[in-house]
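Consider the single chain below, provided in structure tokens and representing the form predicted alone.
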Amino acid sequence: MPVDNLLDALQTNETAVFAHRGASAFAPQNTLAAFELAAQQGAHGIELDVHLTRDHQLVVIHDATVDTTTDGQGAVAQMRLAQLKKLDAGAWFSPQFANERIPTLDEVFAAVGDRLFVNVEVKSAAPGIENAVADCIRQHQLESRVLVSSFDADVLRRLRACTDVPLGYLFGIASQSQLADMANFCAALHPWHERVDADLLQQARAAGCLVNVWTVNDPLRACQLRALGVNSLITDHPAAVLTALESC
């Protein structure tokens, strides 16, 4: 996919593949190791999650606490970056990833932002997180390579007020009126793959929205979604999904 602009890339005939929290089936999620592996496996982009620390730093981690994916305990929002950087974010997955650290969004952009498209999911509504994300994207000059998504409609509205970066509305279940409302200022709808059918695609297209689908790990389902015309698939298994898309 030799296109540098994310929106242009998503509108080609090739279904883009984004590695969910990196190649998270093979490396600890939301770490530089997982993002580098995603690039090695041929993913077009990565999906990651951000929270804001006590000292107003953006860190890449899925949960609101560090308990599940590190050797520490506590809420991310109550910890400073220096504290978080002392935690091991890899050993829980496999001994070979021991001493992998929680990355900052700055570090991820610096490491892979020029090689991979990035879908930044804002996981909290912490005061100031929207401006922090927008500022980080601007500082790295990645406005054309990043999409920001959230399940929280209010977060997306605040993001729209501070950045022109394309936005994606994440949902499992949503009414037609909700989707129509979000389509007014979001470039993309991000449905759970089991909610995707021809009717949803038709509604999205009528609203001028892209459709990026999560989380697709079954090769057969990946082919079904490609046939429906989705723009990208978010998966824990980028290599397997890419292979499936080449053959279907």
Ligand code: G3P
Contents of the next structure:
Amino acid sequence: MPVDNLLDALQTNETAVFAHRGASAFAPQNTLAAFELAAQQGAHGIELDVHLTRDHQLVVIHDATVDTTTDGQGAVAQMRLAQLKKLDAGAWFSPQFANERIPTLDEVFAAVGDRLFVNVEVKSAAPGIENAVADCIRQHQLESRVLVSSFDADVLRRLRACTDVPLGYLFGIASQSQLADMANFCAALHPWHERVDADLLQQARAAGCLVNVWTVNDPLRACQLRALGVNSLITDHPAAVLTALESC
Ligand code: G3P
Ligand code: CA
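Please move on to the form predicted together with the named molecule, as the form predicted alone is already shown.
Full complex below, order starting with the chain above.
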């Protein structure tokens, strides 16, 4: 996929593959190790989750607390970056990854932003998070390589007010009118894969939206979704999905 622009890449005939929280089947989710492994496995991009710390730094972690994916406890929003950086974010997964740290969005962009497209999922509605994401993308000059997604329609509306980067609306279940509303300002719909069928693809296309689907780890389902014409697959296992797509 020899294109440098995320929207162009999504519109080629090749189904793009985004590593969900990095290559999270093989490395601790949302760490630099998982993102580097995604690149090694040949993923076109990564998906990651962001929260805002107490001192207004963007950190890459899925949950609102550190309890599940580090050796610490507490709410991310109540902790300062310096406290979060003391936590081990890898040993819970395997001793091989001991001493991995929670990365900042800034660190991820610096490490892989020139090699991998990045789908930033905004996980909280903390005041100022949308401007912080927009500023970080701007500082790294990654406007053409990043897509920002959220389950929260209001977060997406506030993002639209502060950045021109493509937006993706995440959903499990949504009404036709909700989707039509979001399609007015989002470049992409991001449905749960079990909700994807020919009708949804037709509605998305009629609204001018791309369709990026999560979380697809089954090779057979990957081929079915490609046949339906989705633009990208978000997977924990990029190597397996890329192999499947070669032989569909
Ligand atoms: O962005 C797709 C997917 O990551 C949404 O669900 O819970 O894995 O963040 P979750
Ligand atoms: Ca996510």
